[in-house]
Structure formats: structure tokens, C-alpha cells
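Shown here is one chain on its own, the form predicted alone, set out as C-alpha cells.
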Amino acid sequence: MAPLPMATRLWDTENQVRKRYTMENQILQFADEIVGRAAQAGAVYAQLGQAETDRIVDAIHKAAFNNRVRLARMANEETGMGRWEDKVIKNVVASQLVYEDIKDLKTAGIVSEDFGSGILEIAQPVGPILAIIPVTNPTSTVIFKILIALKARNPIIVCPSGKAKRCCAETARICYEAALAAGAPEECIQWLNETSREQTQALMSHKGLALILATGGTGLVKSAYSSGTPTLGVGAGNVPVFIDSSADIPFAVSQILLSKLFDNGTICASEQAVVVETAIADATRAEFERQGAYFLSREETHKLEAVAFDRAKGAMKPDIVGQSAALIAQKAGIAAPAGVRLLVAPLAGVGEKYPLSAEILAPILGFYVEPSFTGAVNRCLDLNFYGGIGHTVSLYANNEVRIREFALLMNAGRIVVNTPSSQGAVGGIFNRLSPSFTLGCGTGGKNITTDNVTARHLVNIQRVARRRDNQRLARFNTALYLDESLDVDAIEAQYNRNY
């Protein structure tokens, strides 16, 4: 074929530039409109008092709770992940338990006053919030983020995963209609029916956006942090669980299964590897097998690695996330017994040579046997630092000394004891942690907090500080500070003489 004439090629290039310029302008205009509507809603919402705000939040939580089953089914059908029955429980946590946790929180006007210090605290909304929603927990995360945002009087923009956009849109619609009926301003809740990377980037970096609530994959969270907009994000959760020799083994195994099988392991706080001491290894393995786990041979472990982990990308394969153990075994060509609930891979190390030592959001567990308590703790640290630093670790023990020693050595925002890790980290069911679907991982996980993020993180606190003189300074001859011969002890002695 003869080459195109130069004039034609130049024309094509100009057209491509013009199209790209037009598309970029359309995306920027789209972001301006969305954030602009949110800002207008926020200006109205900020004028509401605590009673009006609480009425809106109560209406949202009731509407979400009343639709918990339908939304769970929608999420399961659209994403193909997990179990709808477990997604119902997630929706209950996100609506009822979150509401109970935040309903008495003061988020409007004067929230505290200390006459002794002369400090008065006033809560103000942070402004428009962009809520990034993961495919693994779509409807529950939408409910949760809408509740905590509106409790703090912030408008919210819901940006769903492309694989869960219908169920997220329906969840947002239900919450929005309930909010409007209770007196909320129009556009206080918006959602995207279609999403693209370019649109999301434009929204995240928009100068009118106040905050991003980023829950999802590592790349997306990193992109949110790089946008220039303040972000409350999450980290990966490669959660180790240590069963100490003092533990009740049947109880520990039952609770691990309760957690790891919940919604087929789609919660990032689910256990990823079990660590035991040699003295109880056989008894622990026998108990896992009795409760429906299947221990893989070395050959079967390699087969599972091939279908569960993408070595090139260094991450779990999406098509096994939230699938049943039986389906994953079939996909890997493993002849697991009928009724298998969990696939367990005995492993000798942590890192790239052992793909199943990484985070896998499915009914798959690594299994490590260590000769001593110290060895077991070190193995948990290896796992904790291999893609899960700052997130969650789990411990089963009835020895308080060992519980404290273990906790002091771990780098995790949540150290759950004798508790299913998934439900324990999320909070509100087995402990008094704030129920949350955004689990901070601290600086180790490149987050700003280790908290379970909730409504109190979404307010700006203004402080009115009345004059209260520092009496030590008022009575002290500050000219003495200029005397280089006086050290801190000498200055302290002078302070004490004045009193």
C-alpha cells in the first residue's frame, strides 16, 4: 500500500489532537458540574443544625436497612463474588451498626467547651467528598460512606467500580430519596452511572473537592493520594493469624472459618495464613480437616498458585476473588473432597517464591509450622510486612503474657484476639471498634491514620481559644532566657523559686 500523502497525514494528526482536546474539555466540564452541584448542596447543608442532620441520617439508615436483602442480591448477581446471604450482613453492619455508633456524635455547631482551658470547639463540614467504592463490598461501602459523610454534613459523590455500578447506583438512589424526604438539600448525594479512569482522575484532582474516601485496589488508592486532594485511604491486608499453644484449638479453627468463609473471603481483613507451633500443629491440622478444610500436596499447591496468583503483576487473579473453595479447586484441577470449604497450602517461606503467602481474597489459607513462640511471632511479622503492614493481625491465645508480647511486636492498626479477623477488624460485632468499611493502616500502610474511619474523621474542628495566661511565664523573669550560662536545670530552679 502506498504511503498517505503528507497533507492527509497532517490532517489526521490535527484531527486526533482536536478530538483529544475536545474530550479533555468534556471531562473537565463534567467534573466541574458534578463538584459544583456538590458544593451548592454543601452550602445549604452546612446551615442545618444537629437535629436536622440527625433526622436525615436516621432516615438514610432505615431505608438502607430495609433494602438490605435486595441490595445484597443485586451486588452478588452483578459482581459474581461472594454470597448474597453474607452481603446482607455487610449491609446490616453498614446501616444499623454504623448508625448506632455515630448517632450520638456531635457534628454541627458547638461540640465541646472547657471553661478551665478556655477552649470552645466548633464542628464544621469538610466539604464535597468523593467516595471510591470497591467491587468486593459495593453496596455496604456505599451505605457506610453516605452515612458518615452526611452525618458530618458533607455532600458526597459516589464513584463505583465499573463491575458494580448498577448495585451502587441503586443503593445511592435509595439513600438519596430517603435523605430528600427527611429535609436534605438536593444533590447532597450524587453517583456516577458510568465511570472511566479519566473521569475519576478529573474528579479526584478537582480543586473544589475537599476529601477522597478511597477504598479499593492499591493502584487506585495510590492515585487518590497523588491527586493533590486530602485522602483517607486504606492499605493491603495480608493478615496472619497465630494460634498459640494456650489457645482452644477447636474454637480457634471454627472462628477462622467463620471469618475466612464469610462472603468467600472478600473482606481485606480476612486471614491469609495460619501460623502454629510444632507442638500443636498436628492437632490444628486435624481440626481444620474435621471442619471441612482440605490440605494441599506440594503439587496441588503449585496448581493453585497458577490459578490464584498472577506472578507478572504480583497480585491475586481477579477471577478467583470471592469464589468458593470447590470452584477454585475445580479451576485448578485439584480433586478436593465433596463439601470442601477451605483450601489450605502448607508453605515453607514468605515472598515471591511463595505466591500463596500474599493476599488472596478467597477461601485459601497458607499454613506455617514453627518450632517455638518466637519463631511463630517472626513468621507473623514476615507476613505482616509482606504486603500487609499496618492493617490487621489475629491471635488466638489464653495466655495474657503472650497476648501482650505478640501485640507489642506487631505493626498493625487492629490486633484482634480470639475473634474472627474479618468481622473483628470491621468492628461492632465482636468488639467495640467503630464499625467501618475503611480501615486505616497508618504510615506503614501509607495512610494517615490507623483508625477505623468514621464520621468524626470527616469534620473540621474550629477552636475558640480564650485568653488564659501561662502562670509560670507570667511570674518568671524572661530575661533569664538570654543568659547562655543557665541550662534547663537552672531555669527550672528559677521557676520553682517563683512558686
Contents of the next structure:
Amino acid sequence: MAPLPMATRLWDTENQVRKRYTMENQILQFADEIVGRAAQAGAVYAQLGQAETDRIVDAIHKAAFNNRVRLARMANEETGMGRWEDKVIKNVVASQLVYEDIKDLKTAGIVSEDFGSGILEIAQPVGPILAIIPVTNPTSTVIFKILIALKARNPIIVCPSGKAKRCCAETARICYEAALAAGAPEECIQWLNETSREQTQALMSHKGLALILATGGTGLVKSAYSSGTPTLGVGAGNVPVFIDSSADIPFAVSQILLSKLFDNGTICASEQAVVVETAIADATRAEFERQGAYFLSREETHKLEAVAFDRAKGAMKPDIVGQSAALIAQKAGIAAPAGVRLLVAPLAGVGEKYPLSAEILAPILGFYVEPSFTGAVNRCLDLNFYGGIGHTVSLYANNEVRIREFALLMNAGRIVVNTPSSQGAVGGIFNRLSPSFTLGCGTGGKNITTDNVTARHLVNIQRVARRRDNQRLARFNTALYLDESLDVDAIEAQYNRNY
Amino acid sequence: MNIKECDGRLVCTLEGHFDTVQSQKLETELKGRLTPQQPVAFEMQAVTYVCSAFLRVCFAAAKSAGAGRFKLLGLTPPIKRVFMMAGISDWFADE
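Form predicted alone already given; the form predicted together with its partner chain follows:
Every chain and every other molecule in the complex is listed next, the one we just looked at coming first.
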């Protein structure tokens, strides 16, 4: 049954209806104003050339980099998540590494010309962008999205998580002042100091908005996709890491810890479960324990499930996100040893019956032992398809055949090899993937790309196509197409006939 | 810039690069000249760049002139594109 029109809802008095309509009008007017200002800024910005644009981007990256520590501390204090020292590194990636990756990219005017094909490409800005910012990586994501948007000459509206609005506003302000001083148009960066779901939805569906860069919870990303505005979103992650018998086990374990403990596991590309073959299971476990991991008993695993996972919602509990292993163990009533760095839960399966097999953005790992390589790959597939399709998978191996076999079977935009997956997927530190805080997950994750999203995704490319006749058709009698007796091979023979 | 009255309409003939400084000069020049409800036109043929401050001057002039009485004349395609991208087409003269 279709919902009743608002004015006839039986539980609303006339005054309530009137008040709500007034509020709705205010929200729509607010969205009109914000997007209108962005459109005007974008129009002015589109007049600037590559050199002027690059000067602006350079100024923003310097300002953001120079404020990396203060902003990291603000983010940590405001959200209560992660470690400020790691958030500094995130800010460095978002400012310096992203800048180095995009600085030479042509994003304004004629960007390529190929005389052979006769194709000339022109980059145009896409228009006003709405940037949805997650609580887990607030300041770094603001810096990143501002840099890539302005590199492509687009105005941006920063819409932060309600739990990170102060640090996001401060980050946006710093970037904006630097941009203005370098010649950027007024209002090219706007930010919301207060956010509400209604306001965000009004902005997302505003006809003047060109694109949404949606990084955040599944619900928010889905809402962005439903808005009717083109969206570059991200899917959820559930990253398995396979340690092959050919791997260097101490190295693999140290790298997994480096990744999983980074900002207390808040990056969605962090490992969620380790999968090993029986032959190396004991050695792997011993190495994890040597490096500060604590393996839970079955009873302790159940205790952890209760504090880490909300069965009703089918998702991790927000209050353990980005917390330390020691604090989570304490919450769960688990007597972990002093100095515990990581909680590891041996699991027998994947799915609803095993809550810790889902994505948990905290220093918690599942641990699976499989009898063979085939079994291990199957287990990784189970995990990959249990909430993490298209995102990231990781493996440690020194066997090229196995690396390729594994990679061909997984559904992941990033398959990182012998690399901490958090930092590896984000790119720029351990590999040459484009540094990004928006990791596309392909159609499996309901995204349009598997790329690490960056400035090149934020331009419209116009192609000027000069005439270059298809030589194969030039000497061909096209009337032959009308002859039904000629099949594809016969036509091909005609194309190739030597006159 | 040249500002004069022509058949009851205030016509501003503008030239060059309208960055913040130039736009502020225009704003100052116009301040004492705008009369409520008087039609205003900006002759834009020789304008090569407009900044956000220039758009604000346009909005102020349009507000003073009243609905339908502010026009942009002689827009070159690059500058016309700026107004179109900004979602402003009400001010284009029927030329």
C-alpha cells in the first residue's frame, strides 16, 4: 500500500504538519543555497587553466600537511577512535602522497591529442561535489576529497559524520583559506557545521549537484546511490588474509599486525581473518602470540561476540570501533595478558552463526585452519563474499603460481601481496596504487569502479574525433552486407581480399 | 569601465579581467549610481574573466533593478558559459 500523503497522516495535528512543511522548506532552501553557491564557484573555477589550478592544489596540500598533527589530534579527541599518531600518517597520505600522485595529472582543458587516431581529449569539471565523510578517517578523507575535487576544478561541499564535525570543519577551513590565498574562487569549498539526515538527503538529491563521493556506512552509501545523483561510493570490506605455506611466517605476521593495529583497525581494508593451511597453523599461531596476539578460547570468543557484534543489526557495535585490544578485552571480561595487542578468535565457519567472521573495525581477527591450499582458498572466498565483495583481499606467498591462482579466484578491486592490507589498499606507501581514501569495490560492492578513486575520476572527458576513415571498410562494397548468404567468415574474406 | 545612462537605462561598459580588485572597483562605482527599479545593463563584449565577486555585483545590480530589468549584453561564449554553469540565464539579453 502506498504511504498516506503527509498532510493526511492521522497522527499529525494541523500545526505539526504546518511546522514540518516549514522545516522541509527550510531544508530545501538551505540545499538550494549551498548548491547554488557551489555552482557559482564552479563556474568561476572552470575559467582557470592548469597552472592556476595546480597552484591552488599545491597550496592546499601544503596547508593540510603543515596541520597534520593538530588535525589528527582533533580527530582522535573528537571521535574517541583510533590512535592520533596513526591519524597523522593518514593525514600525510591524504596530503603529501595524494598530492604527489595527482600533481602532474592534466585536468584542465586539452589533456591529450593523438594524431594517429585523430582523438583530442578535453577535461571539463564535473560540477559541484558532495563529499560524505566517515567518522573513522575524518580529517584525512576531507583533505583527500578536497584535493582531488579541486585538482579537477570542482567545487566541493563537505558533509561530515555527526561525530566528527568539528575536526572536519577545521580541516575544510584550513584548506579553503589556503585555496583562496592561491587564487581559488570563493565558496569553492563549503562545509556543514551541523548535519541532519534530512539535510544530507536534500543535498544529495539536489538537481544542481553533479556527483557524490560517498564514503561511510552501508546505509549512507545506499542512500547516496538512491538519490538520483551520480555517486562514486565504496562497498563494505571483509578482508581475508591468506598465509601460504611458501610465505615467510614471521614477516607475514609482523605485517598483518602493522596493518591491523594501524589506527586500531579503522581502515575498511584492514585484515579481518587469517587463513592458513594445517601444515603451518601451529607455527603461525606461535608467531602471532610471540608478537603480542592473544588467542581466545571458545568461551572467550562468545564473550567477545557479545560486545563486538550487534546481532539484531547484523553489524559491528560502534563503540568498539577503533578501540585498543586491551580495552575491548576488558569490556568483554576477557583476562588477556598485559600488553595484548590483538585478539584472535579461532573460528570454524563463516556467516551469521560466526559473528566475528564479519567486518569488525578493531584489533580483532578471525583465525581459520584449513587442510589444504584448495580449502584455504575456499575459506577466503567465503569471507570475501560475506560482506566484502569487490573490496580487498590479501595474501602472503612466495609462490607465483599460487599468487596468480588466488588472485584469479577472488572478487576484489585490490589483491595485495606480501603487504599490510590497510596501507597497501590505500596505496602509495607499499605499492604504486593511487593513494586514495575512496576504494571502489566494483559492481559486486554496488560501485561503478574497482579503482582507487582519485582526481581522474572527477573530470568529464570530451573527445574531439577527427575524421579517420576505417581503411578496412574503404575498399569494401557495403552492399555485400545485404546478401544474407554471406556469413561472418565470408565477409571477413572480402575485407581481406587482395584487389 | 564606462557607466552612462541611455534611454533611462544604466549601461556599464566593462572591459578586461574582473578579479576581486576590479569587481570591487565596479561595486564602488555602481554604489552611488544604482537607483531602485531602474533598468541596468552590463555590456560584456570585452570582458575576459569574471570572479565570484563579479557575480555578487551582478546579483546586487539585478536586485536593485528588479525582476527582468537587469541584462548582460554582448557576452562572449567563455563568459556566457560561466553564467550558464552557475545556473544563471535570466540575465541574458534576447540578442
